[in-house]
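One chain comes next, on its own, written as structure tokens: the form predicted on its own.
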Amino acid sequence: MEKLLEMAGRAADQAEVFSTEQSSISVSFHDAKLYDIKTNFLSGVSLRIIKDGKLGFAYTRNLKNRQGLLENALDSLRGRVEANYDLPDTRVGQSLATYDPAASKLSSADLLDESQRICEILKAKAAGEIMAGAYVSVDSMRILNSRGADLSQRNSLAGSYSSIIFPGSGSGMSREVRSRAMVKMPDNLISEMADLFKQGQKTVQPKGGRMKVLFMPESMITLLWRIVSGLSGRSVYEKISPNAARLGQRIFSPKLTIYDDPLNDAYPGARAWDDEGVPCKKLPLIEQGVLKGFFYDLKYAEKMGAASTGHGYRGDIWSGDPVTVKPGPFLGHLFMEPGTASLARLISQIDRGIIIEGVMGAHSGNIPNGDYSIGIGPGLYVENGRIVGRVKDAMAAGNIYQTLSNVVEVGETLYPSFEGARVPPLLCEGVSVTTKS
């Protein structure tokens, strides 16, 4: 890597070399029976150069031909992509607990044992199609640039997931746990899933209309995707964010506080610096409903006359391979501050409404503007604080700026969700729901 950086430094004004290696094991069970065991190894090196204010980029799966990689990066300068910013000179980052040696010792047998344990518990609790799995990955990354940065980090991630599928529906109740090393899925989480599944055995056809909706973690992608888009410096620059002129204004309910905290190493995936080498920090985004700031990578910070907030990451919802893509603004450590309400209390406050456990078509609607139109699958219909049964063929639609201005209460428990986010259940009122009847 050092030799490549030296070569690139002579050919361009600035240069950056990014390398990563990742090994992973995963097992999956379908209908409570072993379905698959996978072992993967991924590695690669990418090169970014800046010359005369233009960006060049190339990548390789091995570093056998440094000159060829450099020539590819130089050739890509003909795309005339502007890069009027300086790479950071970061030398050190905050010390974080990102790797647990126990993760490297996990085998497929360990993952099989945990998956099978979950299946056995669920089989005794619910009569549905049971899906389960477990996974572990260990990765390392290194960033060097021509301004003197030389940063490296090792990460581990392990987790398990499970679902109980309603017969003939293809959808069901799902839960997941993630940590730096394998932890057993808590019994109370498994019981929560099984209890909700039992209460959804009866199908009902309620009338549609505006009603209360309880967004559970698996359905929160609908809201989070649009929150992230609306707060991105890229969206502000491209004039597609409705929040560009709303800094300091209330855009959500006072019950909502949202921030991004890469430094919180109580959860897996903590980062001391982003994929451009910019130091990370806790970033307030929404405080009691008030818009506090946007997030930027180096490119869009320069375009907006701002400073990078340390949110330049390689990969997004559409790409999981950091080697093949250039950094862009992204929130990878979003937290929604929990409230004080238990799940039982949230349900008890629904006079008429739906618990949305999963969604179909989360991408539908104008995402930057906050519009959504989703299929509900599964959804549990609630009347007078009690679950009546499962709703089929229902949809919910609206705009997150209206939906999240009408928050009734926020749940007390944080669950893993969309792209590393940690969120509580969220009860909102006045959401438009369409049903078959």
Given for the second form:
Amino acid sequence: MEKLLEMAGRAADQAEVFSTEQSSISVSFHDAKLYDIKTNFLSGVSLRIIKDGKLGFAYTRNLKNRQGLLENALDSLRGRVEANYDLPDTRVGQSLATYDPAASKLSSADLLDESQRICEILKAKAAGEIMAGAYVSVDSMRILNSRGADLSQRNSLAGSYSSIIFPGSGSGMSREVRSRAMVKMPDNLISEMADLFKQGQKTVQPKGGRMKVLFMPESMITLLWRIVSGLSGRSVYEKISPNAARLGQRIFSPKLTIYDDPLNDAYPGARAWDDEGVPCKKLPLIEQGVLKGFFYDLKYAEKMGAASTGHGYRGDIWSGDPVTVKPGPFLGHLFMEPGTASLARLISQIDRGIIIEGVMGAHSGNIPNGDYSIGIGPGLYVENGRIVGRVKDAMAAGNIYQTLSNVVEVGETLYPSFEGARVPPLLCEGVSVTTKS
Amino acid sequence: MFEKLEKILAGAKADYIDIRYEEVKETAIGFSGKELTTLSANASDGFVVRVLDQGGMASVTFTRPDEAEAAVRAAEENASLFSRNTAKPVRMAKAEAVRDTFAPKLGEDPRHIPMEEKLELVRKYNNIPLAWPKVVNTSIAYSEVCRKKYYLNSEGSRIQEDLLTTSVRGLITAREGGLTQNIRVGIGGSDGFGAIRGQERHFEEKTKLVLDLLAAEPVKSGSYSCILNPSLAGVFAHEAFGHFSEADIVETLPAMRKRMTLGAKLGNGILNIIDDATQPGQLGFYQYDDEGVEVRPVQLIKNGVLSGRLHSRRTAAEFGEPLSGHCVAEDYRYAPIVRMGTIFIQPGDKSFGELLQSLWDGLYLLDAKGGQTSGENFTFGANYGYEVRQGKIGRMVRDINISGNLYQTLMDISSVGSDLRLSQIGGCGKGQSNIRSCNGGPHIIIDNLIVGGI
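Please give the other form, namely the form predicted in complex with the partner chain, since only the form predicted on its own has been shown so far.
Full assembly next; the chain just shown is listed first.
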């Protein structure tokens, strides 16, 4: 690494070497039976150089030929991709708890046991088709740059997930837990899933119209994807975010406070610096509905005359391969402040509406603009605070800037959701729902 | 290379073992608006090992050759763990040992075209929408992915196959007042650089459409009978039905598996769907899948009746059905899973004019913009559409997402046109992505689709 950096530093004005080594194991159960055991070892080296304000980029899995990799990066300078920023001279990052040695000791057999345990509990509770699995991944990463940064971090992530599928439908209730080393999926989470499943046995076809919608962790992806897109410095620069001129204005309900906190190491995935080596910090995004800020990587910060907020990550929603993807602005530690309502209380406030447990088509539509139009699957129809049954063939549609202005109440429990986010269930009103009736 | 791979497997004791080594060369050029954001050409490589031993199956992927021994050991240990913890041993359907080398015929080999020429072509396409003041952004990218695959298994197969995929794709965004609209663009294929030359008209037409969308009305949500154009009909075939013809999906969903028994009447009698990745020149074309099985056409629905399924060796044994050669991986980072190749609704005999007459009132929906399946339910977006009144195409509508139930919708396909078209770009995400996922169909009529609007 050092030698590559030295060579690259001589050939260009600035250089950065990013390297990663990852190993992971995953075990999956389908229909409550063992289906697959997978192991992955993935490593690689990625080189960024800046010369005369232009960017060069190259990567490899095996650093056999330093000169070859450097030549690839020099070759890509010919495209004249602009890079009018300086790499950071970050020296020491904050010390965070990102790795638990217990994760390295987790074996396939441990993961198999936890998956099997979840299946057994669910089998006893509900007559559905049960999917479950557990995984562990340990990685180390290092960033070296020609301005003297030499940062390294070791991370571990272990988790388990399960779903109970409504037989014949292929869709079901799902929950997940993530931590730095294996924790058992809590009984109350398993029970919550099984209870909701039981209440969705009967299918119903309610009339459509505007109604309350309770977004659960699996369906929050619809809202979060659009929030993240609308707050990205890149979307603002590209003039596709509607928020460019709304800083300091109320864009959501006063009940919503949203921030990004990579330093919070109570959860796995904490970061002291981003994939460009810029120190991370807690970033307020929405305070009581008021827009407080956008997030930037080095490139888009420079374009917008701002400073990087430490959000340059190698990977986005579609590609998580840190070696082959150049850094770009990404928000991976989003927190939505929880409220005080239990799930039961949230449901009791629905005169007529749907609990959305899963969605289809969250990736479709004009995302930066906040528009969504999703198939609901599964969703539970509620009348007068009671779950009536599972809704058949329904869609919910709207724009998040409207939907999130109409928040009735925020749930008390944080769940893992979209790309490392931690969010509570969210009850909104006046959402347009279309059904066949 | 094969000697190297043989050496890696030399110490393995399992009943069955296979290994795939791939070199992947990727060229990427990307524009965001007028600005070039990406230009790179890189190579990477890695290995995938799969083991089947005493009814236990496991896979391992690795990228460093010095990890080979540990990787093979991990796969064997996991297969043994699997074997001890399963009541039902995994079996693989018998396949012929194949020794072959295959490279597709290319119209023009992109590897021999200078980067500057590629850059200028992409810049030219990108400049077409940017000439219009209302176009506020473009995101247009060239991608060239060349996979050189070496596959070897303990039954004697040795296959080397090249897969080359090129595309120019992205999004054009236009704005007027507070309204932004976007439209997808995409050209490409698996038969060389020729597929992306001379495509100015595609970008001109899409630009006009996105500008027209600024003056279109949002569609009123409700239930409509709709004509789907070939692009949307293809996405329908892929999303609504296709995923349930992938045996590994229905394998462990007992209720659905029962419903998807071969011979079950699933659709209207006029409906025929096939997966045929054996057609050279089409995006989905390949010779052997990633477990060394030659791909073959599979008639999935014949006259409305379920008549075939897509398989891996594992699922073919489980179902007792013929091998189909559909076990495919994204690249060396993944073990293969069952994937569609080129799925399409086979053409009928109706002209577009006849379809309009038979629809009379409803919507004409065009061009896919993302779809998803969750069990029997599916949702996908249309880039744009038109109202149809009394058999005539009327005003344009926007913000269209449709949703439906697989079984009901297959029955509700009431008319099939004669004008088959297959997609030039793909991108199916089923845990791993498949950029060669190809789909298509003719114009079709589906009765009573739910349209969500926004």
